[in-house]
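In structure tokens, the next block holds one chain alone, the form predicted on its own.
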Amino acid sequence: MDYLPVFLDLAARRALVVGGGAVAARKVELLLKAHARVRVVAPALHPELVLYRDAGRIEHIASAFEPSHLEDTVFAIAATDRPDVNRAVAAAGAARNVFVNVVDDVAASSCILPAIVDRSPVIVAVGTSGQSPTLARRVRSQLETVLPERLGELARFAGQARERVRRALPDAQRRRQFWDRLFAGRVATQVLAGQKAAAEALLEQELADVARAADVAGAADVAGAAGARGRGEVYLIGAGPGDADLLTVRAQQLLQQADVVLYDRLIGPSVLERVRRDALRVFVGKQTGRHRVTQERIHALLLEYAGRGLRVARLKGGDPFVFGRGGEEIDVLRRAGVPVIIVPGITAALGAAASAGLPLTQRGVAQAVTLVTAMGEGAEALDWRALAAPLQTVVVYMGVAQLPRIVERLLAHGAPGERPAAIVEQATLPDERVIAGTLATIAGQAQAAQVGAPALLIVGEVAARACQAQSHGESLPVTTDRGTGQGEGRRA
């Protein structure tokens, strides 16, 4: 280990910055946030510098720097653009044992300051010995991705309950016992999720549970006890249109922690694998013709899992509230009184539009979007007339199979033969596919590529732009049919 990594308070201490640029604005703007009392030497200042200076936040002193500048210093940053300044302050540092960071001059440098996640009380800081600062920074950006935006609450919430675990746990081992089953439980999920209130009952229960089972057992493994007790949690989580990278980071945290995941048939395996890997997965698809997991045999698993004390994961491709039937399982899971975080994700719609580059809504194209299902009880009561107005973009999901049915019934009550119209499938996957046609000829061309599920169907004028893709030779994997004939394209 090249470099001891410590953490400084500088609250209320003198720290100098010499420069007055771009980077010794950033530079400033962190030792702020660490709030310390901090000079500036630069003959000039930034924009930025100057508003510091004005609102008395910051000391400047005009001019160029001198060794009698880290008079009462505890700690300094050399940030000028002459490498000749640099290696004065961090000469004029060492003269007076204070540390100082020369910006892109390991050399010269005393100390180095890493890459820093925020997470205030949590800090965490990435370093290479400045061997490759960009290497922390990657670092440091995959540590966001991964850390919770409300891990310090987290944090503050230990440090405030710290005093009662201590006296409900004097045992020190059985303390750490249970704070480690604190983090990795309903508690820390609640904090997580800004459900403080929450958090707090729960841990009233447990430190409750602690207290009975040392009344009861003496020297038993009360921490144990208690975490061993209650229901467990479930998080109904939506994993988007199918690329695993459009997971949301809330969705890939809450995979890491769960204990089961019950999955449907639009999960790939590039989304189970952000799963946690000693997690139990379960498959409760849907596949028509096949057999099916009813809807209250997937209610009854949620209820049995989180009966157990588990986490339990519902894994949703898409939203789990746009056409995934979560509603219907909150509302049995709210009624057993077990606790639901919901995530939601990209839905079908979104994904595949994007993907396929074409705008759902669009300036003087379409006013408006709407989102129907060709299956169910539902479908049969549609406003077609309505769907078949101008001016808008209709996607229908799990279509194809209905598809004659569908185009028929627009056609039926308004909607011109010629409309633009694309079928989208394996949205987001390396083997989407888009079909373009029109009214008339879409079902015909989804029969032709032998077009299957999933795959979502999208009408308006947007859906031209998947045609004027492939004539502008885009890499946009399109068959098209303007009714002049047919062409296919796949991505590579």
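Positions refer to the first chain, counted from 1. Not measured: the values here are computed from a predicted model. We call the rigid core whatever largest set of C-alpha positions still superposes within 1.5 Å between the two forms. What changes on going to the form predicted together with S-adenosyl-L-homocysteine:
Comparing the forms between these two forms on their rigid core, the Cα displacement of P170 reaches 2 Å or more. Once both forms are overlaid on the rigid core, the distance between the two CA positions of L207 between these two forms is 2 angstroms or more. Relative to the superposed core, Q160 undergoes a C-alpha shift of no less than 2 Å between these two forms.
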Given for the second form:
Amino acid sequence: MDYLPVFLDLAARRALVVGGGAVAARKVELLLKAHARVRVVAPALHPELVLYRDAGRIEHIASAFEPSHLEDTVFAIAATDRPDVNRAVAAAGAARNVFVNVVDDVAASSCILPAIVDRSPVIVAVGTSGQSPTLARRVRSQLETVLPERLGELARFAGQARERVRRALPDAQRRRQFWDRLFAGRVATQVLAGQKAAAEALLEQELADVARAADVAGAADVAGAAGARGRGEVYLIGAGPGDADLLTVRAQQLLQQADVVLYDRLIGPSVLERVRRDALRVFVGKQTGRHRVTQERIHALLLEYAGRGLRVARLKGGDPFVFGRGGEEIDVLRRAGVPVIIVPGITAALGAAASAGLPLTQRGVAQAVTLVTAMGEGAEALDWRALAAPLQTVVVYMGVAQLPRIVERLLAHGAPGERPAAIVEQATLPDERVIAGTLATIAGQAQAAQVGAPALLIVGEVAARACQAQSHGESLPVTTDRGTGQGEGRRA
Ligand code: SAH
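Now show the form predicted together with S-adenosyl-L-homocysteine, given that the preceding structure was the form predicted on its own.
Below is the whole assembly, all chains and molecules, this chain first.
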């Protein structure tokens, strides 16, 4: 190890920046963030630095660098575009035992500024000992994606609970085990999901468990299974329309954490790849006709796994609250007192629109979007006249077999036969197909192309823009018979 990483407390200490350009401005910003008193030496200042100076946030010495400028400073950055000046700063620093970083010159520097992931108070610093700043930045951006946005909040939460935990668990080793479980468990998950009140309540519960265990069994099992891991939790996760890269960052974080994953037919292998290797995967795909029974069985499974103290991910296609029966599942869980975290996903309509290059709203053409399902008994009761009205986009989540009936109803309620319509099959997946036509032609086109599930019907003027805008995976989009050839051509 050629360098020692340290975190400097610069609050109210003086730091010097030599240089007045854009690079210097970035360094000044960083130092101000760390509450340093910043002195800038430069004959002229970048506009951003002028603002800092005028606001009284920096001290500006408008001259060339002189070693005396290092007086009273603990740390300096040389950021001019003149190597000779930068080296002079480094030499003057060395003579006074002041650490100097010279921008883009490791050899002249006595310290290196790391790439930073800032989740204050959690700060991750990455360095390559000067070998490759680009690599350091790359590592940083990889860390950005795995470190939750609210990690800092979790640190503060833990900081605030520290005294209480110390009192409840005087033994240092037990306390460490408690914290370890806490950070791996539902208290942490709730904080990271922004549910501070729920987290606080769970923490109280777990501290109470600890106290009870201490009463009953003496100190022996205090930190045992009766404590933090006693009860499970459920993550209701929207997995998006299919392409695994459309999972949210939070979905991926929770999938890495879950002990059990319940998934259904819409969840493909590439999304399942993102699940923790050793997690139990349970397929709960529903068979049509046995809908109700199966949904109840899913509820039972959720309760059973959570009851065993496991972290259960309920993975659903698209968004859990858009035709996903997510509402029923959270009701059941809440009634049973199981904590639930809901993670939104990209619903199929949004995935399909992006894939087909088709905006769902457009000024003067589509002022509203309606997401509707034509499956089940509810279809009769829909306001078909409203759905047939112009100036909107109607996206129908459907069983493909329903398509002719849907089109028939729209036409019967006043929609013109020439209104553009498109079908997006397997949106965002490697075998995606886009079929564009009109209300008059689309059912025939779909039949000729043997469209299968899952597929969406998009009706409205914007559907005229449908095309195979993006290709997913390796396979090329399949060409279809375009019926009467209305609508736009495909682009691969
Ligand atoms: N909760 C899901 C919808 C579930 S209902 C969501 O928000 O997307 C199931 C219907 O969604 C399917 O019948 C189909 O119409 C639509 N669907 C889901 N994924 C799709 C995809 N990748 N491509 C096209 N349609 C899809």
